[in-house]
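Starting off, we have a lone chain in the form predicted alone, written out as structure tokens.
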Amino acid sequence: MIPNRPFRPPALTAKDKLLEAAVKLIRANGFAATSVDQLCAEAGVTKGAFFHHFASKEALGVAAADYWSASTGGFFAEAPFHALADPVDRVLGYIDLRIALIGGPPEAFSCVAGTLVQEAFRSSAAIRVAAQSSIMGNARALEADLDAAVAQCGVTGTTGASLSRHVQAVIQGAFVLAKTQPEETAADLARDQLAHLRRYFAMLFGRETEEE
């Protein structure tokens, strides 16, 4: 018989370290101003390590946004907004949860492939399409609720695509801009970004009688 014990998550791997060593670092100084040395150093491994794992720190960028895409999509994909039943109410939920998400300095709720691609998108065309990738697949993930909420209210002149392109521009443009302000203010401006982008799809879809 099998004594009941806490139970202990798996140890994080060598890789594992630097890509969260990565997240943090390239949120908080740049992929650019982030070294081998202080990824190594964060994550408490060695240089043979890193190279163990990744052939440059182009590839450890890479793998980084590819780190990035899987984690914040597994969360959103779990996220409860998708048990309502009406497309309107899901992406209206979606919005809901990135505002709530928004808090403290930038580099605690900024985008990782974000800054990855605003840095190396003529430097690195690897990179880049990481980045793409990542932001893109975040787009994706909204299509069908919004192509639901289109049909269902009977929008015409645009598609789910285009409106899930457009969610991302906003959330990404509203991260660089509480990036151009002192810590205390940057979350109040990133999240008024997104409220402005609720209040577009409440009006776009029937909705802003109710949220009056």
Second form
2 protein chains.
Amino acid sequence: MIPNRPFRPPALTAKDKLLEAAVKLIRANGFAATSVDQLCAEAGVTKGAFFHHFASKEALGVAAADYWSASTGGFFAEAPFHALADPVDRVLGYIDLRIALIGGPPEAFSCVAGTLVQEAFRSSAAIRVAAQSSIMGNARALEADLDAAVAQCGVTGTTGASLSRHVQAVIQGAFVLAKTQPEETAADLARDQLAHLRRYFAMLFGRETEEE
Amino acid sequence: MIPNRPFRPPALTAKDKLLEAAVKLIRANGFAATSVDQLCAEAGVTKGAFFHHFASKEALGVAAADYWSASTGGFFAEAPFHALADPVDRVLGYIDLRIALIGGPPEAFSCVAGTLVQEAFRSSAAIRVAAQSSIMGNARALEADLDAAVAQCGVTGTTGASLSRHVQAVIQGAFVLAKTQPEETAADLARDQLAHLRRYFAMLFGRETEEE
DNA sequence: GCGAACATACCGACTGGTTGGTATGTCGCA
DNA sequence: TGCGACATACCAACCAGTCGGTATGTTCGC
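Having seen the form predicted alone, could you give me the form predicted together with the DNA?
All chains and molecules follow, beginning with the one already shown.
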């Protein structure tokens, strides 16, 4: 989600520099494989600064997930698709935005929370919960639009909440598949997954043959 | 995919015991967080045995992905849904089987290849390729049935190959979401993702209102 | 308006335990 | 007697985390 460093101003404090470094290194190498020394080197701060701001490496993981939630949450909250009148258009607009954000190597578009939870769900409850908040928070941001679309189109057998979680599942799955690919094909494969999600929703909400 | 130790006979050689241990520990803790010493302890062998059979920890990762491919590939190849006459039934039968395999905590049903590639796609090309083979091999096993279903139902705008990859994406995404959950709700959330996939395919192949 | 008391932010050498990996030895079977 | 399958002992590098210290405010009595 969201490329490394979108429009955010460069971090100034050691804490922010460490969080930016964490996002970058966790995306590229995962959490366990990223050492505190690497984090400090990437951020250009010392170990003293690290443990001044974070009680442990695990605490940095939690803070990185929260930082990620705040960044992405803010980004999507401001996106223009919210202004569309029809809830179905808003849902499809969200998916189109997600497609547009995919590009370059997987570490440029993958999700910090998803990467974190994949590694740490058993070993750190705190990280698991932080990742849960991030991903489910993202889902919740789409829930009202999906509920409205479900009601408007008379869809039965599922709910906006369930559909909003499915959106996140397809996104996370797209990132995993992308990581199996060589760099040239990774983004295309990920986008294709979102295209299937879009088709599913278009069929579900009676928009079968609109132009792509 | 497939619970830990399904029907496989208990491993006898040190190499097999190490591969079984790798599957179990990678699922639970990830690859980077699993040490060679832990692997040896879990397998009940010594470090000498480990490095006798595997040139490095990375080589064990590759072997674990291959072992995983062989186990799961064999399991699905023998599954009874292949006997169904209609390709659409075979595709839905596959999804139903995947749903039936989900249960218990995430480490009992999640995918070794997906976990591996999430962590190691940047740091180890060999592991990335092994995971790619595993996941894309799984996809390819469904490709012919999906091609037949696409042809039979006159579906346009996509292909069996693309749909078969989407199946894997939804499965991988379901596992990631499951890992964000407390143990009680993990399996339900994962199953719900496969249910959406099933609904997508049912709509695509004109099976909208069959009983679930 | 000034100095003592305290707080915050950061530094970098250090430590004890763990890591992946190696070197060498033993044992049973062909 | 030679070779594959292990075991034991060991190592240098690296790991997360600690600690004594400094530099720069901020607060507040006087």
